[in-house]
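Take a look at this one chain, the form predicted alone, written out in C-alpha cells.
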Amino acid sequence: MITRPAEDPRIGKVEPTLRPILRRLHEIMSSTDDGQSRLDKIVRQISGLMVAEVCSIYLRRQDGSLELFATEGLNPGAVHTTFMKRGEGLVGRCAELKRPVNEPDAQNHPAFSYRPETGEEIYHSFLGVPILRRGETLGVLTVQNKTPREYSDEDVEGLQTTAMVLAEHLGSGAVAGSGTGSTIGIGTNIDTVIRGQPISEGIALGTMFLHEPRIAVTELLAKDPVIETARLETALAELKAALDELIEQGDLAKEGEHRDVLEAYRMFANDRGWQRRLTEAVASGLTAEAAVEQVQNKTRARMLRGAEPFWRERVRDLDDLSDRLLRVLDGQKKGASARIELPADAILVARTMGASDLLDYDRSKLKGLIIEDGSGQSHVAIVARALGIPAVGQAPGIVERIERGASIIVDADTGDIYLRPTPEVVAAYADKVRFRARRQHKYRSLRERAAITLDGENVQLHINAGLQVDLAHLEEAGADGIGLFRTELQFMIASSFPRLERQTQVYRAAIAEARGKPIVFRTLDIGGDKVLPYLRHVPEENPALGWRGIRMSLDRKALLRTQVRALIRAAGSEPLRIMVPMISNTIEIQLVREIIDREFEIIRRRDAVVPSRFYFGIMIEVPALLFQLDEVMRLVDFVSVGTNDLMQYFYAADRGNPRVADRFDPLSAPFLRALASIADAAKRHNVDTTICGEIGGRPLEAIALISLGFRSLSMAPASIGPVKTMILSLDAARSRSHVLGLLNKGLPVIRDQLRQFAEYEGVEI
C-alpha cells in the first residue's frame, strides 16, 4: 500500500504519504468548519492517500463505549448510530489494548463483531490504531480493504502518527459538539464532594490551581532534521542539568525515601535506550517535540500492557520526563532556580504528576495536592510526605471539575475533597484544623510517656517503616521501636539489584537512626503486587497466592544469603532481629534458619564481629499456620501477625479489590477468634508477639487486640498518638472480660458493641 523511497542519509526512512497526510490534517483542523465536517474530511483524506477503501473514526463515550463518528467507505447512515460496547469487536479490542490491531481477514477473527448497518461485510483487511492522548484512549482510527492482506509496518506507523496528531486536536476540543449531541470523554458535572484516598496526611484549605505540564505539539515534520537533532541534544543536556540542580537543593538533599525516588528518576533521565529512541524518531523526519511525543506514547503503551504497579509508576516517571523535555524544547526552563508562580494557599490539582514536577512549585504557597490517579505508593506521594504536603489520590474526574481560583478543601485524613465549599463547611474545617493542631500538641506531650493501661498493663507501640525517611518519626512519635522494617522498598525503587555493600549501608543507617531501640528487619517480601524490574517476572494467574515472599527467597537462595549477610554486617555487635514473611509451614522455617545459621558461621570463621544477640521471627499471615501454632512457637523467638494479608486469605477477599476489600470487618468474631488463638499460643510458649497490620493503628480495633492478649502493636507513625491516648484511658481487664463475653454470644461482628463499651467506660477513641 505504501512504498519506501530511497533512503536519505540525513533523515533516515520517510513514508511518501505521511507528509501530505499530516499537512492536510493540519489544514483541515485549522479551518472554520464545524467539528463533524472536519472529521468527515479527515477520513476522506486518509482513505485517499493511504489507498484504503474504508477509513473510520470511532470516539469514546462517557460510559467507555465507542461511537462511529465519521467514515469514508462504510454506510454513511451508520455514523452516530453504530456503537461498540467497551472491549467489543476489533475496534473495542484496539481501544482496550491500546495497541494496533492488524488482521488480514477480520471477519474470521474470534473478536470480530459484525454490524450489518455498516455494510462492512465485503471488507476483509482491517487495521486499527488507538487514538491516545496522555495515555488515555480517546478513540480508534481504522482503515479497511476488500482484499485479505496484512498491513505493513510502514502502514501501521503511518496510521499511528496520524492518530497522534488527531488526538491532540480532539484533546483540545477541536471537534467538540460533533454529531447529534454525543459527548466525548468525561463529563463536566460538578459534585460537592469527591472521595479519594489519603496519600499524605493533613488538612488544607485554599484555592484550586491546575497543574498543566503538557505542551501542545503542533509542528510534527522537521524542516531540517540536522537542526532538530541538535535541538534535542541540547534539550536533553539542559534537562539533566536542571534535574541535578533540583535534586541537590536544600531540604531534598538529605537521605531518605524521597531521595532514593529522585535518584531513580534521574537514572531514568540518563537512560541511553530512551535517548536512542528519541534520536531515531528525529532521524525519521519528525521534529524534536514530535519525537518526544511519539516515543512517549509507544513506550507508555508497552509499559501499560502489564498490570504490575512498578510499571504503572514508571509510566508516571516517563510522562513527567517527557513533559519536562517538551518544556525545555519550548524554551521554558523550570528547575530549582525557576519555580512556578502560585497564588497564596494553592491546592494543586493534577491528573498525574511526576515526583520532580512537584518540586517546581513554591512550597511556601503550596498547601495541598490532589492527583486524580495517584496512589500512596506513587513517587509523588513519597515526596509529598517528605515535604509535609497534605495529598489525596484516586480522585476520579477531579481535573474536569475544577475551576482555577475557586475555593477547595482537602481532607487528606479521610480522603474527602470539597469543591466550592459552603461557608458552613469552611467554618467546620477551620475548627477541625484548630482541633487537629491542639490534638497534635496533646500527642506530642505524651511522647515520653509509656503506654500503660489504667490497670497497669504495658503495651509496646512500634512504627512500621521502609526507608530511612520513616525513621525520623521514631522519636517524633515517641515509639518504642520499629516493629516492621520493610526491606523490599529499597529494592523496588532501585534500577538494579542492590549489592552487598549498598544493602549494608542502608541497614546500618537504619540501626543508627533507631538509637538503641529495637528494629525488626523483614526479609525481602517480593511478589504479588510488588515486582522488581530487574528480576525476570513470570506472569501468574493469581499472584497474591503465588511465588512471593519466602517462596521466592528459598528458590533464589543467593538473594536471601546476600541480604542476611548484609544485615549481620550492619548490626555489628548490636542485637539483630530478622523476620521472614509468607511462611506456610514449619519446613520453611527450618530451611530459612539453616541459611541464616550458615551465614553466621561464615562470618565467625572470618573472625568478624557478630551481633551480641540474634532474634529469629516469622510473619503469621497464612491461615495454615493457625493449625500448627504450637510447632511454630517452638522454632522462633518472636512472631508478628500481618493482619492485612491474614485477613484477605482468611476471608478469600482481595484487599486490593474495592468490591470485596471492605466486605469483611476485622472486628468480626471469626477473625478475632483466630487472632486470640495466636495470642494464647504465644503466651503458652513465652514468645513475643506483635500485630503489624493496619488494625493495630486504629484505637477501636486496638482495644480488641489488647483484650485478646496482645501487648505489642506496630503501626504508622501518625497512629501512635491516638492509640496511646486510648491505652492510657483503658482498663485492660474490664475490656478483656467484655470482648470475650461478646465473642461467646455468637455475634457476627462486635464493632458497635465495642464502641458502646468505649463510650460507657470513657475510653478515648
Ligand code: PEP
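Rigid core here is just the name for the largest C-alpha set that superposes within 1.5 Å across the two forms. Bear in mind the structure is a predicted one, so any value in this text is a computation, not a measurement. Residue numbers count along the first chain shown, from 1. What changes on going to the form predicted in complex with phosphoenolpyruvate:
- A displacement of less than 2 angstroms separates the C-alpha positions of Ala733 between these two forms, with the rigid core held in common.
- After superposition on the rigid core, the Cα atom of Arg548 is displaced by less than 2 Å between these two forms.
- Gly89 shows a C-alpha shift of 2 Å or greater between these two forms [criterion: core-superposed Cα displacement of 2 Å].
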Second form
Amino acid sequence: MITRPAEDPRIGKVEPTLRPILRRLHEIMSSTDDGQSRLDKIVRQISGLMVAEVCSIYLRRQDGSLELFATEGLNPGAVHTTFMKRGEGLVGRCAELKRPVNEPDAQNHPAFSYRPETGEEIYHSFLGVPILRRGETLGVLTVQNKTPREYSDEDVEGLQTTAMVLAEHLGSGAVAGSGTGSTIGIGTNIDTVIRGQPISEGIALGTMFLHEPRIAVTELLAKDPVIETARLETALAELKAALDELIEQGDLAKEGEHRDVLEAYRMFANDRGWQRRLTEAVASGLTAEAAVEQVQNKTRARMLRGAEPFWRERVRDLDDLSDRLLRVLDGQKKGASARIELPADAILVARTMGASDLLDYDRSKLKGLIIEDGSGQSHVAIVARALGIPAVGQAPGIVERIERGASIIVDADTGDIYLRPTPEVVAAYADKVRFRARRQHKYRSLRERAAITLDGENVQLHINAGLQVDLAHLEEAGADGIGLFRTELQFMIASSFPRLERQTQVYRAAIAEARGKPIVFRTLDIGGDKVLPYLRHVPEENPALGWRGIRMSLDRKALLRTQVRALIRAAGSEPLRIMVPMISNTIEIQLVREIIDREFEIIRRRDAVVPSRFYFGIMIEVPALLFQLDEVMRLVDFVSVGTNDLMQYFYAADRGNPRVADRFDPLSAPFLRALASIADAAKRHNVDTTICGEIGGRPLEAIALISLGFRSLSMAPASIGPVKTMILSLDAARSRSHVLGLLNKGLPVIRDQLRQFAEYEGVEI
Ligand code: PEP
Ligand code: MG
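Next block: the form predicted in complex with phosphoenolpyruvate, after the form predicted alone:
The complete assembly is shown below, putting the previous chain first.
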C-alpha cells in the first residue's frame, strides 16, 4: 500500500518517495536484460518501494486491448494471457480516459471486470495511471492493495511520474520483443503463416477488417435516473425489434440449427431477469451504459464459475448482446439494419465473436472470417457455415499480428492463414483457388457416378453429419447417405434439453432433406468431455474412459427412450437406422435393444405408424469388442467402426492431446490387423460394416480399408470427391493382395510402401 506505516521514511514528501524508484527504474532500463525481465523487475521494485501488494503493467495492443505484460502479486500465469478489451474494466477505463483511476473498493465499481485467472478478487483498492507518450496511451501501470482505501494525491503523482519514465523507455524500444505483440517495438512487416482450425470450408483472399464490438463506457453516473430509465427502455425495445428483423432476413430465415442458435439469442434478449437487473442498476444511479456493463460483468462472473464449454458459448452470447445494446445506446447504430461498412473483399478478424455480430456485416463484401477463439461447434461457426463464409478458428494472437487494411489469405480447407502474403504466395493462392474450382468442378462431375473400382467393386460413400446445415452437403457431394449422424451436436447447441417434439422435428427435417437416402442416427454420445449443463455432471478424472455414450444412456434410460421415440415418430413409415456408441459388451447391446423394442411396441399399440424396416447397429470403438466379434455380430444388423475412438483406446493415446494424438499410425500393422478381424467377422455373419472415423476420408488410408474388405466409408463431405477419385483408379484385388502381403512381412507400419504402391499403380491419392 502506498500510504505508508508511520516508520516509513517517505511519509509526507513526494520527492524522497520518488527518488529511489526513479533511480532503480533507470538502473533496470539501462541493464542488458531482455525486455520482459526488465518489466518483471520494474513491477517488483515499484511494489516494494511503494508498499503495494500488487503492481502490474498492461500494454496496449494494436486492436486497442490491453495485455497484462508483467505483475508482482497477481497470478504469474495470467501474464500474456489476460487481455482487457478496449475500455474494459478499470484498467481499460484508465487507458481510455487517459487519467488516473483511484478506487478504494474496486470490485464494487460498475466498471470492474472480473478476471478469475488473475486472482485479484482479494484486492480492494486500485490505482491505475496511464502510460502516456506524446498523448498516446501505451499502457497502464497499476498498484493494488487488500485494504479498501483511497490512494493519496502523492501516491497518484508518484505513480504518474513513474509511468512517464516508463513511457519514455517503452517508446524508445527498450522492451522491444518483450511480448506477444503489443504496439511497442514489435516488427510486423514479415510474411507470416498461422495455423488455425478450419470451421467453415473454402478459401478467401482479401483485406483485414477488425471486428470491434465494444463501445467504451466512460459516463458512469446518471444525472437523471428517470431519463436514464427511459433511455434503457427505448434501447431495449429497439434491440429486440432489430433482432427480429435480423433473424428473419434472407438465408437465415430457412430452417436449420443456426436458427436455434439465433432463437436462443433472441430469448436471451427477452429474458426478464436480464431486463430487471438492468433496470435495477439504472435505478441505483448508473447510466444505462454503465448498467449494461455492470450486469454483464456480474453475470459473466457467475456463468464462468462452471467453465464448461457450454457456458463459455452462453457468455459469448451475453457479451454479444450487451455490446449490441451498448451500440444502440451509443446511437452509433440504430438497430441491426445499419450495417457496418466493410471494404470490398473483407476478411473479418475477431478475437471472439457472437453469432449475431456476424450478421451485421454486408455479406456481399464479407469474404472470410478468422476468430481467435472460434471452434467448429461455436455458434458463430454454425452461422458462418449456413452463410457459406470460409472461416478459421483457434488462431491465437492473430489480432495483434495484423493491422486493418493489410492483405490476408484464409485457407479454411487447411486452416492456414497468411498475413501480408508476398506476391508469390498471392499468385500461388490465386492458382489454388482456380485449381480448387477446377477440382470442385471435377468432383461435381463425378457426383452422379458410383464409386466403383477398376475391377468392379462398389464402395458406398457416406458423409458424417450432426447438424442440419451439414445436410446440404449430401447432395453437393453426391454421397450415398449419412453414415453417421451425431445427434449430440443438436443437444450441445440447445440451451435446454430438447423435448420429444423438438427432437422429432429435427430428425424429421433431416430425413426429409436426405430425400430417401439412408441416415444412420447415432444415439446420444454425451458424457465425458461433452457436457450438457442441463444434465447433472460429476467431474471425472478420465472423461474419455468415463461415463459417456451408452454407459450414460443406460443409467438415464428416460433420455434414451425419448430419443428413440422421437426417431421412430420422425421416420414415419420410412426405414429407420439407429446406432449406439461406446458399446463394450453384448449385455449393453441387449439392454439397448430391449429399450428400443419396447418403444416400438408402445407405438404399435397406439396403432401409430412405425418404420417399414428397422436396422439396429453399434459402433466398434472399444477394443474389448475385438475379442467378442462373433457374439456381437449375431446381435446386430450393422456395425460402424469409430476409428477415432478405437485408435485412442487401442494405443492408449488421447485423441485430443496434440502431443500424442498423431503419435501412432492407423496404417500400422496391429491396428490394420484389428480392422481386418472386424471386416472378416462381419463377412462371416453377413453384417454390414462401415468405417466412420476420420481415416475413411483419407485416400491412402481408404486404400488399406478397401483392401481389408470394407465396402462402406463415412467421412467429412469434403473428402468424398478425393476418395471417389482414388476408388475409380484402384484395382481392389491387386491392392488387397499387396496390403495382406505387407502385413505378412511383419512391417510395423505400411504407409510408405502403400504410397509407393499407389504411385506405381497410378492410383490417384
Ligand atoms: C469415432 O470415434 O471414430 C467416431 C466416428 O465418433 P466420434 O468422433 O463422434 O467420437
Ligand atoms: Mg467415437
